[in-house]
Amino acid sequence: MKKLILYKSGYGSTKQYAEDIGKAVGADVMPLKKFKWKALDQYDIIVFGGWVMGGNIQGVNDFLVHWEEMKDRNVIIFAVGMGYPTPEGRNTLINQNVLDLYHIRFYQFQGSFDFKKLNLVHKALMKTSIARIARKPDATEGDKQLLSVLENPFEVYDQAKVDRVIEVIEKIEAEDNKA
């Protein structure tokens, strides 16, 4: 089976992961914007990894756009943000992104921060968010720990993520095999 991994990383943490992904189950790998979709076709297992950036997972509407092409094979997301995984944080990219509306795997990765690395748009909106964060009454405890990555940047990469999002790849390759 020929599998394709397409990706759009804001700051190299889904870059990373897409690349490591490809790597380890004999993938292409590349930039969603340098895909040729006419070569989609070529492909069996289909993999887009986005970043996430107040809820939306960037690429994902350009990746989606071609699911008509895609529907009858196997297609596989993730998205890559700041905040720990949970399964409240997984309901609501799904919901926010409206993946329920499709026939997909969906797997949510925490990636690494760096508050000085972002471009000047992304450090208003983070202080914003920050900002309203800090003025939430009901602030959870992981929004509290958000309020410290101004100052504070964190690296993180999520083996066993990485090595699920294979484990599925590999599964659907040895089922077809079987057929």
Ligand SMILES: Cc1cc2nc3c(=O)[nH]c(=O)nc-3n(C[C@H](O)[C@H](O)[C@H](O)COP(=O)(O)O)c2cc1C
The other form holds:
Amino acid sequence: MKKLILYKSGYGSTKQYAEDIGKAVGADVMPLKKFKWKALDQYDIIVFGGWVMGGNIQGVNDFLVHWEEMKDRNVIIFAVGMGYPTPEGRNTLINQNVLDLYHIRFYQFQGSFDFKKLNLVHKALMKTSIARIARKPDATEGDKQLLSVLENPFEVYDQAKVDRVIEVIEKIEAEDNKA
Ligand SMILES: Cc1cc2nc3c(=O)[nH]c(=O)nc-3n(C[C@H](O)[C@H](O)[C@H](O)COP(=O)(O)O)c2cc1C
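How about the form predicted in complex with the ligand, since we already have the form predicted on its own?
Time for the whole complex; same chain goes first.
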């Protein structure tokens, strides 16, 4: 089965995950914006990874606009954010990005964050979010985490999730070979 991994990454974590999964399963890997959609026909397993900004999975709409062309294939989406993956966080991503409209597999990965490395627009957006959260009387755990990351850059590599996605892709292929 031919495999394709498309990604949209701001600062490199999502790209790294896409490349590592791609290498392990022998997929073609490329940034979403470079992909020529007329080539989609040759792929049986299609993966999209996007980084999360303000709860929105970057690039996911541009990817899912092509749903009609891929709905009879195996489609996997993964989102890379700063939040520690939790069932609540996963549900929020599904709801906010309306992923329940599609028949896909969805994974939530944790990535890296360093405020000092952000571009000016992203720094300004982060500061606005922080100011909003700081005014909230009932800050959630996610809010508190967001406040703390400004001073504490972190780098996470979610090996377990990488392994899981690889395992799932291999399982899909094994099932297909049996059929
Ligand atoms: C402006 C901005 C907004 C962000 N919003 C979120 C968010 O809503 N939820 C989240 O989990 N992470 C958020 N992040 C963190 C990024 O998703 C995280 O750093 C991710 O690893 C970036 O992936 P990349 O290295 O592929 O760009 C935000 C980062 C920036 C710069």
